[in-house]
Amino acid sequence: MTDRSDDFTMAYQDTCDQITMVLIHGFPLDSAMWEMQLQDLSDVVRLVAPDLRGHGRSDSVPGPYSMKMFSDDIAGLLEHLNIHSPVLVCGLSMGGYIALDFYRRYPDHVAGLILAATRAGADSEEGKTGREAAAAAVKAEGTGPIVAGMLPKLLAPGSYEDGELVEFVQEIMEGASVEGVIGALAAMRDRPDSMPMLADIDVPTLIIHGAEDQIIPVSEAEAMYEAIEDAELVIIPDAGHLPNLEQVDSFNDAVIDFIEELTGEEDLDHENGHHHH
């Protein structure tokens, strides 16, 4: 007699096949900068924050740095997880720049891109300047002082009285290493201009910017709005340069909105056995 007791089709529920958003923060902070995005989205996508070279818990390494080595450890991070379909990228400020490259380098491997609180354009001559001098204190003096120059500027005025958010923000901006802090200075110094791809960009992308940004204006958020063709502009009122933590409930709708809104559309897609060109 033949046993037919587990002869039956099981049902299952598995959550691997969701699109998977890789979250690239920003300078000089790791993927704890994301803590809200990593609670509040995991039911709807698979999350992976990595620590950028140098930063958080990751090796701290000494420089040269590009945006290139950048994308490249995040492609080789992809490849060590075995994700082979293509991911939505989501990097603020510097991991906006890193965002970009990746999609210039390894367009095939994005699903769609978010831009927060970053812009398209290469450092002015000023700015290259600026990233000069910054890692020259970061040598002479260690990370203090640029930690402390920059936490103000990092949030709207509103948000800097939330102590609590202030002082987590702090915490994560002295966890960065002197060798990851130069190493990403020159890496944004030398980064490639990326208007002109702008418009070549064939996957939807939403851009994200609050409002007070002190370090990047509104009008960049807005220029790459205006030069790629699928995107979506969100304008967060109240928030400065980290958006996704000061005002966590905007952020996260905007992006599950997003996030529907482009699985929706490849579910359609497979049906019609439709493609983009």
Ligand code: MLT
Contents of the next structure:
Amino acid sequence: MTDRSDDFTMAYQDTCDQITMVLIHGFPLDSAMWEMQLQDLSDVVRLVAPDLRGHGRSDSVPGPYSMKMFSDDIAGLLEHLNIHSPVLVCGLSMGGYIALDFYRRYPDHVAGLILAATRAGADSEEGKTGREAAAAAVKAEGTGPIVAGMLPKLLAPGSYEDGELVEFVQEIMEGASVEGVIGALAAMRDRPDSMPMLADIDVPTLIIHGAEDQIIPVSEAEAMYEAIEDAELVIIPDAGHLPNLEQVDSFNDAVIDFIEELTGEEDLDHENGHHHH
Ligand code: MLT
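What about the form predicted in complex with D-malate (MLT), after the form predicted alone?
Below is the entire complex, every chain and molecule, led by the chain shown above.
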């Protein structure tokens, strides 16, 4: 890169040259769930992993939240970071709902999408009722019951035997605030159906799904794959709803391949010392 100052052209290297990837966490998690991506992918992309409002170390503002708020929060963060070129948006589960909403509102900000363990459709009536019951339970008893009920379903049976991983995920979930959880439940309940928009997505899209996802079935990933023109589908064996944590190498390799194709750069992984298997 060069910059013309008054009397000479200065060349410089700046790792912020890399395309930015925004990592949007799922419910009721926070950016800590991206630990293994922050660790392994930072040579290949600039990574920005926000804690959504009410989650992690972000302020626990009262709800209800909406997908629009989450999208606007992310656009505001990019503005704050002075990132004006289009970014890769990678969202897992609820993060995928937000990624699709962000694309709807800010298509010019998006260079590519990674939709992990997610779906494009809205909640069914039954699903909406479930969100309300969950919010009422959290209001009455705190987040404990939700965490306890969700944890075994988040991981594939094989990953659930990994005590360290279970504890890691549990700790993140236990950090979720009552306001954040209730706010996010409302945002998910009210999210629009993104299925009709899929045909209009004109950026490269990588869909990643765990073969053993017990929260969102693989058929949802396949439906998105059918509907998005420039899409790739990677189904990861022995992974449930958190494939980025359960099968780190498979997940990261799929992402690196996708970024290489997107940026047209060969052997990014090689140059950066990352090894394929
Ligand atoms: C998530 O994992 O983000 C949520 O469970 C998704 C959902 O409840 O729809």
